[in-house]
Amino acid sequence: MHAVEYFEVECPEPLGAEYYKKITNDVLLDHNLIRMIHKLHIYVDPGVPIFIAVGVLHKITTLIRVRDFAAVNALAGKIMLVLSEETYLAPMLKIFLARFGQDHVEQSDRFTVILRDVSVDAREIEDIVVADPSESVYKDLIYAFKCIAPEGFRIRREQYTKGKFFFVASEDTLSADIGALVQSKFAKMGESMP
């Protein structure tokens, strides 16, 4: 399991910083996200009002391909897939239907999918990417930071690029120069904004 290398909460009130560090830690643990984060810096100033979270994620290892959860067998005029788990069945079917058309995709049961008369071989089917775990991690992070940000901070701006993210929230309209403030928080971790 990875450890968080850097985790700081910056607040004009030291007691507020302690509370937000505990809240953040609890929420990230509850959502199983703490092990995904390499560096995290939070800035909260209720007087402005502003909440900023910037971070760097640990490298998320691999994309999920058909071969990771299904045996792909080439038969006469068809390719049969036998799934070892259902987790990625829905996204796989969506990709197959878009790529091959409904007439060529048959799902005989929860663990068996048959592709009929398709112009690809079994190896190409095995290599199809059906999920990117980093996408769901980002969505989970945004949800977690919505829980962490102060009540009423509904105006938000967020971004995730190349393993780095920021989440900014406020009660008021966010100024155009928010990028400089976000960059300064990345700099405190020894990073630059993506």
Given for the second form:
Amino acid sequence: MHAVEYFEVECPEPLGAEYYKKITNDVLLDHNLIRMIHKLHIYVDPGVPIFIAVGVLHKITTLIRVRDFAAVNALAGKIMLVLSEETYLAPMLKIFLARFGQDHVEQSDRFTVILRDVSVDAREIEDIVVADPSESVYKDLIYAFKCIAPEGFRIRREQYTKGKFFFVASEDTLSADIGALVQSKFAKMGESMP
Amino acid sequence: MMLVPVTYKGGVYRHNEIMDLIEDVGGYIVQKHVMASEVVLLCFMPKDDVEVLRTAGKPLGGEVIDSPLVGTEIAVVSMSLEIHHLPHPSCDIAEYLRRLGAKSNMVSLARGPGKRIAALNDEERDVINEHDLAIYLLGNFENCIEKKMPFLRRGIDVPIVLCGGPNKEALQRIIDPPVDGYVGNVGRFMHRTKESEELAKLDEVIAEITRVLEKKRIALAKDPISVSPARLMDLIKEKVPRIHEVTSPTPLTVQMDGLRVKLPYDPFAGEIRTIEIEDGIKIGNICELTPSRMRDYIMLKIRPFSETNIVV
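Alongside the form predicted alone that was just displayed, please also present the structure of the form predicted together with its partner chain.
Once more the chain from above appears, this time first in line as the rest of the complex follows.
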């Protein structure tokens, strides 16, 4: 697992910064996002009020394949899949139904899927790509930062480009020079805004 | 007869004898929980007879604990129902209060979040004022608490205990006029309280609430209420059979100077007013019954001796 190289919370109230560091850590851990973060800088100033999170993500190369969450067993005339978790069950079934047709796919219970009379071997089934986490990472990150930002900060602006993101939230209208402030936070991490 | 709030914890086996004993010595059972083979009785006991209960419970493996929060209804005021405040810390604190015998109600504000827009509407104000005490759970920044608190406390007459992220001294410095109690370093957090220092913080919240309620009790004792709320609870249970059909865990919620009767106001208020307590004294003579802002319940406030000239 990759480590977070840089993680700082900047706030005019030192105790507030400490609490927000804990909150950020808890939320990112809960959402299973901490392993994706390479660098993260958060700036909160309740006086303005403003919340800015800027960060760089690790390159996400992992694809979720059937073998990652299911044991595939070839039996006489059928292939039985025993799932260890349900998270990717729906997208997997969708792929199977489209590829093999409804008559060949059977789900006997929550954790068991049987493919009957299909012309592929078990190895091929194991290699089928079911999901690409990088597609949803942006959505997940924004949701996480909505939880982290102080409540009532409903005016938001966010961007995710080339593995870098920023999230700005405030209770009031965002000022026109917000881009410069975001840029200065990227600079603190030794990065530039994409 | 001075009644003190206590909790009896013991086995289910022969617990009926304990209940009989409490009633025989003039005590009142406020709430009874049966959990598997354990029974918990939240009750008021005559002060001199607490030792009798302790002795009677010993052979049955029961223990008697002083519970100053029994017979109180506390509002846990959370800024919203969003994930920012729930389930931690609001639910953690509300649950801890219940464990120690208080009846806690969560009051989430419609316009709680936001420094500039935070406000309290009349319904929220009235619901909070129906409780014995309100705990305000605010956030982590001094700046926000200082700006928001004057709006959030407007019209609140019950004692307020303020919990927030800054330390206690900082909270005391920024709140003007002062509230009744402060607990620092309990602001917004996003994990369950299970570490020992976090549990110690919850104990600190309880200690502060107990201190504030004790102050309120002393103030009430200077002009005592005309009848014990626990006695009225027993009386209503006896005279209004419909109360037994209410599915709420506490159909009659005992407060320090009143009761919340979980029956609709219009059909039942008149009936309750005419219930005779003793020697021709009716509930209506010494209590004020009003419609509660919480659903269509009845709020029953017992008037003090100085107003009624009666103590029963």
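Remember, it's a predicted structure, so these values are computed and weren't measured experimentally. Residue numbers count along the first chain shown, from 1. We call the rigid core whatever largest set of C-alpha positions still superposes within 1.5 Å between the two forms.
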Residue shift check between these two forms, rigid core fit, Pro46 Cα at least 2 Å:
no
Core superposition between these two forms, C-alpha change of Pro133 at least 2 Å:
yes
Please check if Val168 moves between these two forms, taking a CA shift of 2 Å or more relative to the superposed core as movement.
no
Once you lay the two forms on top of each other by their rigid core, how far has the C-alpha of Thr87 moved between these two forms, in Å?
7.7
